[in-house]
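Single chain ahead, written as C-alpha cells, the form predicted on its own.
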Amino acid sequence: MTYSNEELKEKIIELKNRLSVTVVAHFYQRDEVFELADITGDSLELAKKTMDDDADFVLFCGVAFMGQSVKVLSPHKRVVMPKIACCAMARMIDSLYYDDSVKFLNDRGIASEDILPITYINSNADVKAKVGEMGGMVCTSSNAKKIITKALGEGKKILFVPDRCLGQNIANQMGLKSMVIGQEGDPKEADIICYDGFCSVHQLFTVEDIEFYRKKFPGILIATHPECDPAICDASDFVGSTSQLIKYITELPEDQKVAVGTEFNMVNRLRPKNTYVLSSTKPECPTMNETTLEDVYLTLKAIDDGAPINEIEVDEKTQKWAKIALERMLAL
C-alpha cells in the first residue's frame, strides 16, 4: 500500500510515541525527514548527544560512518538506519588504502613511529581503528586546527586522511607546509601529508561562482565549508564547519546577503531571505538524500514487529581502537 507524505508522517509520529526509539538526523537530510527527528546536528554532535540518550534504539538518518560512530561510542545501543547510505569521501579510503599510505611514507624514509595519523570523522570505523592503533585520533572540521596543533607538539609527521582539502586548508591557516600523496612533493619537507580524498559536493563550488556573486551583489559575504578547495576558502569571508556556518549565518543582520558553499538542504533552511547557494548547480548530497519518509516508517515498523532492519554492527577489535581514536579527540 502506498501512503502520502502526510500519512507517513502520522504513522511515524505514532510509532515514535509508542516505541523506545530516538530518531536522529544530520543537517543534510531532506526537510521532511529532518523535521521529524528528535535530535539533529552534524556527525560528531549526533554521536555525542546519543551517548546520553536512554532509548533502546537509535534510528539514524545519515550515512554509514555516522551510524558506526554512534555504535562505537555507545556499543550497548542498538543502532538502525533507514538507509545504510555510503559517504563518497569515506568510501575513498579503507584499511588497505590506509596501509598503502603508511607504506608510501615508509618508502620515502619516514618510519611508522615518526607518523602521527589523524582521520577526519568522515571515515569508516576500520580506518578510525587503524588510526587509533597507530596512536592517532579523529578530528572534525570544527576542531581540526586544535587537533593538529596538539599533534604537532609530538614532533611527528602528520598523515591526514581522507580529505585533502580540509588538511590543506588547515595547513594554510596555520602557515604549515602540506602535500598530497600521489602529487609532487617530498613528504620529509611537509608538516602534513594528505590522502587524496575529497567531498564531491564541496568540489562543485568554483572561484568563478564567488566572482559572479560579488559582481551581482556588491558587499555580499561568502561563507564556505573547509571541505571546499583551498582556492575557494582563500577567497571566502568566512570558513567553518557545518555548525560554525549555521551560527555565523543566522547571526548576520537580516539585510546582509550571503552566499554559502555547502550542501543545499542545510543552506535552504538557514534564513528566509538574503541567503544564496554558492553554485550554478544544486549542491545536493546524493547519499544523504537517499533516506525517505517511507524508509523511516519501514524501519520503525520493523522495530515494532520485533525484526529490526539495517542494524549497524562493528566487530570488537574495530570498535575498541576506533573508540580510542574518537576518545582521544573528545579528551581535547
Contents of the next structure:
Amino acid sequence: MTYSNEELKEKIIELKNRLSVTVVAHFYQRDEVFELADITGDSLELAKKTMDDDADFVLFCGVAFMGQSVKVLSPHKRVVMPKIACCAMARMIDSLYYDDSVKFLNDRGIASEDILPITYINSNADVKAKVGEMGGMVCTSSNAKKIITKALGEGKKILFVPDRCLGQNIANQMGLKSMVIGQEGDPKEADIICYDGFCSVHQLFTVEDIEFYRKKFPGILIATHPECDPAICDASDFVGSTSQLIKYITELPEDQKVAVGTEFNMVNRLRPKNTYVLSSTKPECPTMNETTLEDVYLTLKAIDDGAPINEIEVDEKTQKWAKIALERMLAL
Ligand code: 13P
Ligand code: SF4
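Same protein, different condition: the form predicted on its own was shown, now please give the form predicted together with 1,3-dihydroxyacetonephosphate.
Next comes the full complex, this chain leading.
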C-alpha cells in the first residue's frame, strides 16, 4: 500500500510519540524528513547531542559514517538508519588505503612515530580506528582549525584524510605548507600531507560561478563550505561548516544578497529572499537525498513490530579505537 506524504507524516508522528526513539537529521536531508526530526545539526553537533539522548533507539537520517559515529560513541544505543547511504568522500578511503598513505610517508623518510593522523569525520569507523591507534584524532569542518593547531603542538607531520580540500583550506588559512599524496611536492617540506579524497557535490562550484554572481549582483557575498576547492574558498567572503554558514547567512541584513556554495536542500531552506545557490547545476548530495519519508516510516514500523531494520553494528576493536579518536576531538 502506498501512502501520501501527509499520511506518512501522520503515521511517523504517531509512532514517534509512542516509541522510545529519537529521530536525528543532518541539515542536508530532504525538507519533509528534516522537519520531523527531534535533533538537527551539523556533523559535530549531531555527534554531541545524541550522546546526551536517552531514548532506546536513535533513528539517524544522514549518511552511514554519521550513524556509525553515534554507535561508536554510545555503543549501548541501538542506532538504525532509514537508508544506510554512504558519503561518496568517506568511500574514497578504507583501512588499506590508509595504510598505503602511511607507507607513502615512510618510504619518503618520515617514520610512523613522527606522523600525527587526523581524519575528517566523513570517514568510516575502520579509518577512524586506524587513526585512533596511531595516536590521532577526528575533526569536523567546524573544528578542523582547532584540531590542527593542537596537533601541530606535538611537532609531527600531519597526515590528513580523506578530504584534500578541507586539509588544504585549513593549511592556507593558517599559513601552513600542504601537499596532496599523488601530486607534486615533498612531504618533508609540508606541514600537512593530505589524502587525495574529495566531495563531488562541493566540486561543482567554480571560480566562474563566483565571477558570474559578482558581476550580476555587485556587492553580493559569497559563502562556501570548506569542502570546496581552495580556489573557491580563497575567493569567498565567508567559509564555514554547515552550522557556521547558517549562522552567518541568517544574521545578514534582509536586503544583503548572498550566493552559497553547499548542498541544495540546506541552501534552499535558509532564507526566503536574496539567497542564491552558487552553481548552475543543482548541488544535491545523492546519498543524503536517498532517505525518504517512506523509509523513515518503515524503519519506525519495524521497531514497533519488534524487528528493527538497518541497525548499525561496529565490531569491538574498531569501536574501541574509533571512539578514542572521536573522544580526543570532543575533549577539545
Ligand atoms: P558539516 O560537518 O558541516 O555538517 O558537513 C558534513 C558534510 O558532509 C558536508 O558535506
Ligand atoms: Fe559526503 Fe559530499 Fe554528501 Fe557531504 S555532501 S555527505 S561530503 S558526498
